[in-house]
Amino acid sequence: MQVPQGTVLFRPEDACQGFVVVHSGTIKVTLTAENGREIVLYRVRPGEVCLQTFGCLVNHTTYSAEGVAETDCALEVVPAAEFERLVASDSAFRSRLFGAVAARFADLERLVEDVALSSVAERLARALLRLAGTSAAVDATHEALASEIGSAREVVSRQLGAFARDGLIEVTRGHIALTGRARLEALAHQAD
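Let's have the structure for this sequence by itself, in the form predicted on its own.
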């Protein structure tokens, strides 16, 4: 199926309809606290597993997070009964699935370590570099960046201001130019 950007694929308490296979595009999975703060748990790209979906299928539970098509996506949904059959009888499928789950679990461990042990400056530098990719800029709001690093918008705004004063970035509404990329990279790897 083709899914346009911005489509909500699942919300907390939704039942799981099947195992999602991403052929192209990206799904962003977020968790929102009762106070409204949000954190990006992970993104699902081709070849990766959505732990929310995996957990719902294996444990027969509902979703606890939200999944949104971050880009236009091409998806395949393997019905729950077919997923169970493949896990039980197809060793190649099972091996790929378990490998992808292990990799996703390692990603979540890194997220917990990052939020618990890294400064806001380090986390924000990593997020800016990750979101920019090979580009020299990031188009994101302060709120979106706060969600990326598990912080409050106000904290991100203050840190962006400090980065701008230090010549690492230039900020305009919804746009951040990375003017000191090498220094951002050094800051991002400070905890390594």
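Keep in mind that this is a model prediction, so the values were computed, not measured. Residue numbers count along the first chain shown, from 1. Think of the rigid core as the biggest set of C-alphas that the two forms share within 1.5 Å after superposition. Compared with the form predicted together with another copy of the chain:
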Given for the second form:
Protein chains: 2
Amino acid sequence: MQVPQGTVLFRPEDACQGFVVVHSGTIKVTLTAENGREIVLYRVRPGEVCLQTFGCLVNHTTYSAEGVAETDCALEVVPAAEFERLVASDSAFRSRLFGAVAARFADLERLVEDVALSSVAERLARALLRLAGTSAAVDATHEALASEIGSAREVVSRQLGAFARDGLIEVTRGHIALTGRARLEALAHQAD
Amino acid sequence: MQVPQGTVLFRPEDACQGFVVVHSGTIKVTLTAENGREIVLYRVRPGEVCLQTFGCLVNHTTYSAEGVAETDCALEVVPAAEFERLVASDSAFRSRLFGAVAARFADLERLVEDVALSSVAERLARALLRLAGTSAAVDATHEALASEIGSAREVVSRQLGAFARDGLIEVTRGHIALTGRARLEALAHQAD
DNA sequence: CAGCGTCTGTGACAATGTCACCAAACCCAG
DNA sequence: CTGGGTTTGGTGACATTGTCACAGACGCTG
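Now that you have shown the form predicted on its own, what about the form predicted together with another copy of the chain?
Below, the chain from earlier opens the complete complex, with every other chain and molecule after it.
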């Protein structure tokens, strides 16, 4: 099924309708505090697992985070019974599922490490590099970057300002060019 | 195999010897930053899964956290090949494994939410209630509590001091009595 | 009983997060 | 094309949290 960008796929307390498989596009899964602060837990791209959906299906619980189509998506929702049948009888499916689940947990572990044990500069450097991929720039608002690292928009504005003054980046509205990529990488890997 | 309290079972970069099954006792799994700060990711008790081990086995990677026997433990290490066989052919094992993995994911998600989006008072209240269980007191150092919530010992000392002044707890060295349990619970569930 | 190690408390300061406010840029409708 | 509304960004003041250094209390061992 086709889902346009911005569609909310699930919210906390929602019942789970089936296992979500992403064929194209990206789903962003976030947690939001009462004060409006939010953090991106992970993204689901083709070949990856939505752990929320997995957890709901396996333990018969409701969603505890929010999932939004970050881009236009092509999704498939596998009914719970079909999911269980695939897990039981399709060893290739199960292997991929296990691998994807394990990879996702590694991501979450790094997120915990980031948030609990790293400075804002390190976290922001990592987020910029991750969002850029092979590109030399990131298109994101300060608010979006704040959600990526679990901080506040003002804190991101300040830190981007410091990065800009130090020559690591060049900022325009909604766009950040990574002019000092090597230094960002050095910062990003400081705690490794 | 019997493992005495304090035994380091695995460290970052260690190769994975097999799937660890806990028959009795508790394993504590932590991440440590370069500056010595640490955070407890989760504990593994009988019936629970060590996600580190799971992830290493499934994706053929090395450990990325440290696992220590928090108590004397009775453990079993299932060789990787046997683990894969069990996953493939033992549906009861697989069900339990999936359920445990999903429950662990929910724990990690709450940890991220805690660390990124909650105040130190809330986090400490939750940790005290969790460590106490049904008991009316917690035996832990300030340093241990700091690891539980991913903060610093001094911050925990201050916050415990504030809790004590407000009548929520009574503190002695290495021991904390939860005298105002209802108020701790109110604080712990503030963001829910 | 003394000494050493561990644990705790606190002050000063740095880093980070919050709140309020304001300005600039962008977009859309008329 | 212009104006108004919305979105985005910057900044100051302040609160909370984390770091560093230091000192004192407690517990254990010889």
